[in-house]
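This document starts with one chain, in the form predicted on its own, laid out as structure tokens.
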Amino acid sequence: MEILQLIQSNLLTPIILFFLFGIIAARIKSDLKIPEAISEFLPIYLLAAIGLHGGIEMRNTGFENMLIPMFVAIGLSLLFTLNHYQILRRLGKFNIFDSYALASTYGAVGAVTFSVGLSFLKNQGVTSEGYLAAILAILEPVAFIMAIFLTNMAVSKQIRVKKQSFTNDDVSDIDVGLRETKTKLSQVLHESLTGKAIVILLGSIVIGYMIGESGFSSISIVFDQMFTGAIVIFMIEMGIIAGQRLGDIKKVGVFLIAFAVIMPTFNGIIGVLVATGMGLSLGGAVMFGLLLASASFIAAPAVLRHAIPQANPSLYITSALGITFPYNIIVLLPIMFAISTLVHGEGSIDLFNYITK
């Protein structure tokens, strides 16, 4: 199966469809939206459904089978936040805030695009370790409060230059405005870690493992069967918030746009090899290559604006929704199957000879 034609059968399922008729209907300015109460209820029902089946994977497998695969994301999240960093600050030349706000947001995890993996994979008939969930709830607030912690000792670093031309009651302004600075680490970690995605997250998982397949059996037909309807609706509400977005990507300017694109590729690719080295399925792989490859664009603005208030949030919010997240789900999928499918020796990629035709 060639990369071309994976792309083109992604695009014609209905989760990628509705995705791009919400666009449409944002671009017409039509007034289609979607119920706020429905909103905000299917995000909890993605998150629990993901979370039951992690549970009940972990339980099965032992938990001991996903402490390599956690520790590993962990440090691949934070390598990546890094290098973010590096390559937006001395390559795009964003000021500190802006680099670190764009850095920790593509280090940390999409729960949206997870789930359009999982379905991804399902309409492939592969399936993928189901402790992914809770990894993908361990990575969530990683990447932010690395990301802060290293803008408070940025700021403090700035503020104990400038201490040294300021008069005593500068200095002492200067105290409080750095005391406000370093609470800002314990506000992310409570905020990152009480959320609603989180605690829904986590909390499902936890029941998943304990009811197992037989307490799951009874709610099956609703975390289970009517799991790919309620994304299809929720891609609606994504893809008008995409579309409304498309005005504001010249705002971010070409190199922002083209990092939204490339390094969600590197990390992905990184992914999948990495985790096919560690010995996860071909399906796990994918979703292992997703987690570093997706871009927070729910949980970053919620944790950020009160974290980093001076970076420019259209920056962060316009790149991950925008363009990481259309790309990720309709191009980057396709092209991760595809190299997990090679590296396992399963299926007929040839991807040398498809690229030189």
Second form
Amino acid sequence: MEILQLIQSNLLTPIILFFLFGIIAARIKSDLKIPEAISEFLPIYLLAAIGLHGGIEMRNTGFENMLIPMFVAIGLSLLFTLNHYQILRRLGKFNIFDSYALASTYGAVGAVTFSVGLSFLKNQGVTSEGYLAAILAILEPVAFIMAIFLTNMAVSKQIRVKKQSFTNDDVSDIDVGLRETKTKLSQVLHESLTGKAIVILLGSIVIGYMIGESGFSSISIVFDQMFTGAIVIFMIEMGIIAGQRLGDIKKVGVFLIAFAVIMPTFNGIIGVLVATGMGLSLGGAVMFGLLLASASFIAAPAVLRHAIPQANPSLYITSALGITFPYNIIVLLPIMFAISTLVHGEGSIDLFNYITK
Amino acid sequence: MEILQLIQSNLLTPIILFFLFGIIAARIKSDLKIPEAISEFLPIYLLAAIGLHGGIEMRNTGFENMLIPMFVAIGLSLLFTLNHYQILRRLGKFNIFDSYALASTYGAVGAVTFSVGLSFLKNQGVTSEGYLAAILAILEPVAFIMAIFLTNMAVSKQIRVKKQSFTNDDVSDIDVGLRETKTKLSQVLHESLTGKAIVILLGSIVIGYMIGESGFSSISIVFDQMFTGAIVIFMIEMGIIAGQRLGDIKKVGVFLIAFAVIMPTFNGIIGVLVATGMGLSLGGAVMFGLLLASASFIAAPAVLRHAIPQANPSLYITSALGITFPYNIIVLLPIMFAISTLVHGEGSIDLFNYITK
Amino acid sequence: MEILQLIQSNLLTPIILFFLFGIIAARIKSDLKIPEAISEFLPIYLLAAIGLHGGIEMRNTGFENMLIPMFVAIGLSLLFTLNHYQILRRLGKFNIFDSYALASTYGAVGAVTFSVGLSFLKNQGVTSEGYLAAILAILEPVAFIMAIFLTNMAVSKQIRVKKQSFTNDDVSDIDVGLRETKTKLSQVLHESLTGKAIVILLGSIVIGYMIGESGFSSISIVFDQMFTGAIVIFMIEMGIIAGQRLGDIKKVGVFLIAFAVIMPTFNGIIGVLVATGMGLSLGGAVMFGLLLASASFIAAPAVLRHAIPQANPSLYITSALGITFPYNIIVLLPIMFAISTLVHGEGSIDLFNYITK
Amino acid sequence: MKLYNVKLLTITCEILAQKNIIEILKKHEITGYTTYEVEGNGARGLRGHGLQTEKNVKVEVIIREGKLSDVIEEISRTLFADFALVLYVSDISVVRTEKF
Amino acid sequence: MKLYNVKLLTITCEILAQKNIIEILKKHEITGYTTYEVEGNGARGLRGHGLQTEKNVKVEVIIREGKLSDVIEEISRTLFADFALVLYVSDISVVRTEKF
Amino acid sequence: MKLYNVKLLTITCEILAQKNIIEILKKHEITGYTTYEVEGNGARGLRGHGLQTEKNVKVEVIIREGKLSDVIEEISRTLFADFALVLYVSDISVVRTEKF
Ligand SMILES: Nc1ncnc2c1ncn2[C@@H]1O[C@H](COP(=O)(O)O)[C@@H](O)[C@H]1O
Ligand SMILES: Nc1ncnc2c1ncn2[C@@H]1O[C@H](COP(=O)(O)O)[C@@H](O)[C@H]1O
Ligand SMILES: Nc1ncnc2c1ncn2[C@@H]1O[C@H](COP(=O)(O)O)[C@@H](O)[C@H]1O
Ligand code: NA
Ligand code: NA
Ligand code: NA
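Coords for the form predicted in complex with another copy of the chain, given the form predicted on its own:
Full complex below, order starting with the chain above.
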């Protein structure tokens, strides 16, 4: 009951409404679109704002207590990725490439989802630990790197098997193949770590940490007060792109649709509970859950298309952007907030405030 | 006398000055220009801001009393379009295509003009009815659809006449022609209704209505406080484009130049008086007049180039953007404000405040 | 000692940190970049903001006392350009084209540097004379025009010498050459004066002067409060571009590296002293020094590539953007501030305030 | 590598005619094409400055010789009179002829 | 003006394959090329709308006939299966043949 | 549809040379051309990243064979030395030969 009210109240925020609006605009085939330069710039801006905010918080509160949550997040992310793989490969009968690509898409994190989460909390008047921005940055490449490593292991194995059964003519080819695999992995590692999202996020965290509140004041109008307005504009474009993909949802199949809803719910709720166990605040636990629940749809294609080119990109993009993202920000976020409120033992009071507000 | 002072005071606002600046920059052949992505984004932003504002107002004041003004506006717009056609075809001796294209350009509305009008009123400390944004959205396609319908009727008639005078060889061709006409009309209807301007405007009105003041507060810095600054930037580009067209004004001929000044004045003043008669506020009557006075120059080419490709686009773009738009925002807006002040019986006081301010 | 502290404190501002961040992002070969439309728009925005601000100040304080500083600035700029040329040609052994190109790059001014300077002063709570924006505009083309004139004179002389030593076959060619030289000069003059930087800057000064504080209030959020945030975004891109050029620094040679550091220091300190002598305020003297210290890297390639195409653009761009710009905003700006504080006789108190702050 | 001869049809036109071109291609069962925005100058003056709707676009179509003539004919007939438009054909060779 | 015959290789592909193409060119010691972003339609559907990573790019390479075949062969072998990609060759003439 | 043979001259150069190219075209009474911004790599290194002025542009001119040689000659003479620039000529066929 209260959760439904939370969801309904969340639905009526500009962020969600403009996202739904974008979907509708795409469905009625409107020519509305946010110019490319703007929609390319907005994620950079959002990540800079998130990073600065996180860095300033970390300066205020220290980052000693960040280590445990960080390693737990990495551990969970790897565990979840493996779990996704098993489910997709065994139950979903996806081929090895699609399985690894999808597994890591859902093991990775979504920076846009994170932004929406921060705005949601702001709206609720709840804060979260600043170091979560750093965990966002660190978590970004983890799932990809593991999935790519495992995919390449599997491919090498296949090649080695082939090698034994065929004549020696191809040996050099296979050696080349193995060498290429290694190169690929180190390339992906480098590309991931120097990818614009991680770079701007980590950079802004460090800068935020160095300048603190006082240094931030001169730019707070741009990097703080305009934050929600900027997300709103970005959500129009996200809605349009998600709307364009709605038609492809049939193609991804019932199994993946179910996966795209159930898996984040599972991951997210575990995240909230574990975070609460580690002593994170109400809001921090929600954001921690959101990190684990979210799927990557901006970084994923860029990384996976190079690393696992054999995987079908429309599978992982459509499910992450067309299903999981809307589900996460509309339904799962309020659910996780309710759960976090509950387990933080402030349920009655907070929820009451929230609803009467 | 007071009107001259109003015009002069209006001239000294940043919006008008930066518009004039843009014209000068274009005339001296400066390479100054606002990057395309920005000037493509700004109308979307402005319409979203107008829509949100209108929607919130409608939530506060209800929209029952919107129906009569809306139908009156539609009626006047159709009437004016027919009137324009007669004047252009009979007196101006324009061909049928140019006549209909021009008639509907001036029967349609200009969203940029509307934005400038809102800023003008804000500057005067005067408000207007929120539902006028909805009327802007509804009025957008009306004049085009009628003009296109009439053009196609006329063309079909011509074809039918030809059909009777020639041999039967072309019958199938003519049938195809008639069928194409119908397709075209339904296409134009669809394109108009899903055009980005209408979609973002209607969407934002609905969202504004749903979120209300409280939901708006988190994005008001972007969608309210930055509004005038954003118009200023857009006006630089509008000035540049208008300035580039100044050279073409000779080509449009004296008749069209006179038309581009007299017609909006006539339409606008009637609009102010009718709106006052329907009980709209001082500011609302000005905006109502502006809706009728304004000519479309962003939507017009996109719609008319497909619907009446035979018409010469430089006629309707040059007159609407190069003559009517500057005239409207610099001269006619203060005139309509003065008239509205007068007929709202607050003339002396308000004008006095205005001038001494 | 105090200067080191000033530099350190300046280093920890968002503007400098994001610039350094951009350099690092480029060095680790990140794909981070600010979309072109944004980085093309930001200088226009910054110049408009600077101009409006300057114009409003000039309205408040009058511009009678602007004439002397302006002519002194022009004189110094011409003198410095000649001085640069001698040093580069005689000591540096650069060819005539590179010498003139470099001489004028350093004789000209940098609008981005000026923006950073204004932000620096704002941060220190110090103001500067509004008319310095006008001097920025006027100074922009001066050094280029002289350098181009002198280059063309030199080339014509060379051609004339050739003409005498060769047969008459080439005479018409040489005449054409001379005529082309004249055309070129008048073209460059026109291009410089109608160049977007000067046009938007002068236009905004005039508009700021006309609207004053009261007219500015409606757009002050965009053109004043967002200023530092906008610079920060622009500095990311400047850092990236500077970072990409770091590799080329070896190619410019030790002589030019030294020139790119020593020359601005010399010019800037003379500027501060002269300005103080003319009675400019503490902040005004810093900005005056910065005008003379700064090198042009946005206007320079556009002007010089046409006017002195034989010069190697990577010399003047790399040294101006890759060496002088960072040096100016990180090191020289605090130095000039300290010197200006000293010579304005408020040294102890102000510095004390500054450091304890 | 064996290469096969086909044709490349290039259409440079005002952007508002792009939809018409694509429709004509579709009518002739051609679904492969590449487009990009350009600026230009021609009989209808400088294009690509000012309003968004006054840009040009290039449409490039790799096409078998068989269909070429009909497509050109229809574009000429329906669009030459009203739109700023230029088209040309070049000889090219491709690897996978079955794609076109 | 004497003109020399060389080849122009044009590759239209999804933008995420651009890096692979450039690497192949580098491997064959070709460092001259021109690229630009385009939109398009083909076997893998409409491209160029939506996410940044779903755009197309054209890569154009002026190349001597000698190297052409090897480059095409490697692109075909390594990229045709996994990426949206179309390539074609045309005959062109240049002034400064030593540049290519 | 009858097609007529003409030439297509394509110039890829640094954007600051565009004005020079257009002026040369004008001098030879050619007012039709198409331009668009591109990135590229060549003897003068990677172009198209960083400052606005360091981009490349392509200029395409449909031109009768008669004028071709003079235009190429003037571009070569005045711009080859100082600007990053590549040009090539291809054979194309057009419908309306009177336009060029
Ligand atoms: N000779 C030409 N060479 C290359 N492109 C041309 C030529 N003539 C026209 N164009 C292009 O085709 C567009 C329409 O041409 P027009 O219909 O002649 O105005 C122009 O804006 C140019 O982009
Ligand atoms: N027939 C064609 N003519 C021109 N471009 C094409 C054609 N077919 C495909 N393309 C381009 O090549 C890209 C990839 O093609 P595909 O692999 O068929 O999806 C498309 O998005 C188009 O940009
Ligand atoms: N072999 C080539 N193929 C295609 N484009 C080239 C080639 N070489 C150079 N270019 C283009 O021409 C520009 C100038 O070349 P360059 O003068 O060699 O630096 C480059 O930036 C590329 O865009
Ligand atoms: Na996740
Ligand atoms: Na109207
Ligand atoms: Na200087």
